[in-house]
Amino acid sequence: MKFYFAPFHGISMRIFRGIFFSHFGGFDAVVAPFVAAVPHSQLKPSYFSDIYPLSDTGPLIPQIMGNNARDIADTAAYLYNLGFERVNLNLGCPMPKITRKKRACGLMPFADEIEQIVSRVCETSPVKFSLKMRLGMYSAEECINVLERVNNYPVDEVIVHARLGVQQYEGTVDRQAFQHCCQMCRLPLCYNGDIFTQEDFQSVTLQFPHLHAVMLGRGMLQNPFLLEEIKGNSIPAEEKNRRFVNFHQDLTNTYLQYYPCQAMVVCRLKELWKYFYRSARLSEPQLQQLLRQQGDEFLTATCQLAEKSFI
């Protein structure tokens, strides 16, 4: 069983990755937040500043978003020439401003166009090409249609978040629909979706014993020790508290050094505390009160909350 860390656009950027994985490791690969596919004439190393030159802890898989087969193939080939052996195509982002442009999950209803992308990439580059998708934008039949089209290509693996795009991150995952994907898919398959505890992981792997990998996302931000617990490590609350405090202090100080103004630091940390608040056992109203704070008031409050985490 392999473990992947999910991409979080606007959150799991280079600085966050470097610090997070120096405190909480153990992943077999990390999928980076997407870059837009562009024509060959626009490709240059500086375009990939978040991932190149590579300095993250552990293998990093760049992710591409787009709907033009030629641009995606050119971008994948360029990344391969930069030294990345594996590249992922984003077919899963459910945000309306993206899907209405027929990108990411918005491309899922168009299986023929996805096949054209896969065919072109496989023909033009030796890069290991994987797909990260949802069950579909509107219907789980979309995933089945895509799998029927790509099963015969040398796709490296398929990562499926067991939700529809229209759900975004609400509601529950559809394991029955994912079971149909398991039956249909002849490629290495990775499960993604609502693994927040060791028990969630055990339930998923018991139901789907032939998985190639599992991707952890929001569960790792809510509990950075989740992977260690899944692997059977029992960590005392005091140790969790100490390690989280050190991580949070390291992250805050690095953000303050890197970003040109405090407001940007506060903005970045607020996105993270939408997940971290569970570690500090805040209620939803308490979270909203925290998010209304600004500047030094917010930074002081989060440092104090970190001190209370996991205790």
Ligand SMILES: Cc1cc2nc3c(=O)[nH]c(=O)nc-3n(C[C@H](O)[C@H](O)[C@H](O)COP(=O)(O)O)c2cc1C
Given for the second form:
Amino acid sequence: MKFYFAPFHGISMRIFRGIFFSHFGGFDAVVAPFVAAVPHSQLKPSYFSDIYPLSDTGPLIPQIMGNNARDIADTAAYLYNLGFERVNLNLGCPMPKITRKKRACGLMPFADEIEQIVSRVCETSPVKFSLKMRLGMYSAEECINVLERVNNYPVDEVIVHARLGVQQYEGTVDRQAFQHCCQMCRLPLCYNGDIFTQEDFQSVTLQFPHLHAVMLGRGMLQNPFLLEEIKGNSIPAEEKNRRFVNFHQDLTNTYLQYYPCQAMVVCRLKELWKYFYRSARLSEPQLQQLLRQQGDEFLTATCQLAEKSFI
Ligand SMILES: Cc1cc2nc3c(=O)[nH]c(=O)nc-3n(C[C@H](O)[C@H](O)[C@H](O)COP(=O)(O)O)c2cc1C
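The block above covers the form predicted on its own; next, return the form predicted together with the named molecule.
The complete assembly is shown below, putting the previous chain first.
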């Protein structure tokens, strides 16, 4: 069983990854947040500044988004030549401003177009190409149609977040529909969605014993020790607290060093505290109060909260 860290656009960017994975390792691969596929003439290393030069945070899989087969194939081949053995295509982002343009999850109802993309990438480059999709934009039949089309190509793997695009992040994952994917998919399959505890992981792997991999997302942001716990490591609360405080200090200091103004640091940390607040056992109203704070007041409050985490 392999473990992947999910991409979080605006959160799991270069600096975050550098710090997070120096404190909480153990993933077989990390998928980077998406960049748009662009025509060949626009491809240059600086366009991939979030991922290039290759960092030493373990195997990183760049993710691209688009709907033009030629641009996607050119971008994937370019990344391969930059040294990335694997490239992932985003078919899961549900944001209306993206799906409206028939990108990401908005492409899921168009299985033929996805097949054209996969065919072109596989024909033109030795890159290991994987897909990260939802069950569909509107219906779980969409992923079945897509799997039927791509099963015959040498796709590296298929990662399925077991929700529909129209659900955004609401409601529950549809494990029955994912079961159908398992039956249909002849490619290595990775499960993603709502694994927040060791018990969630056990129940997923019990129900789907032939998974190639599991991808952890928000569960890792809420509890950075989740992977270690899944792997059977029981960590005393004091140790979790000490490690989380160290991580949080390291992250805050590094953000302050790299970002040009404190407001940007506060903005980045606020996105994270929407997940971290659980480790400090804050209620929702307390979180909202925290998010209203600015500048030094916010930075001091989060340092104090980190001290209370996990105990
Ligand atoms: C703020 C945010 C940003 C995300 N950015 C990306 C992204 O760039 N690419 C992608 O494939 N998925 C993205 N996702 C989806 C996650 O990678 C993951 O599939 C989703 O959160 C479900 O997994 P989880 O329940 O384990 O969190 C994002 C999710 C959130 C909440």
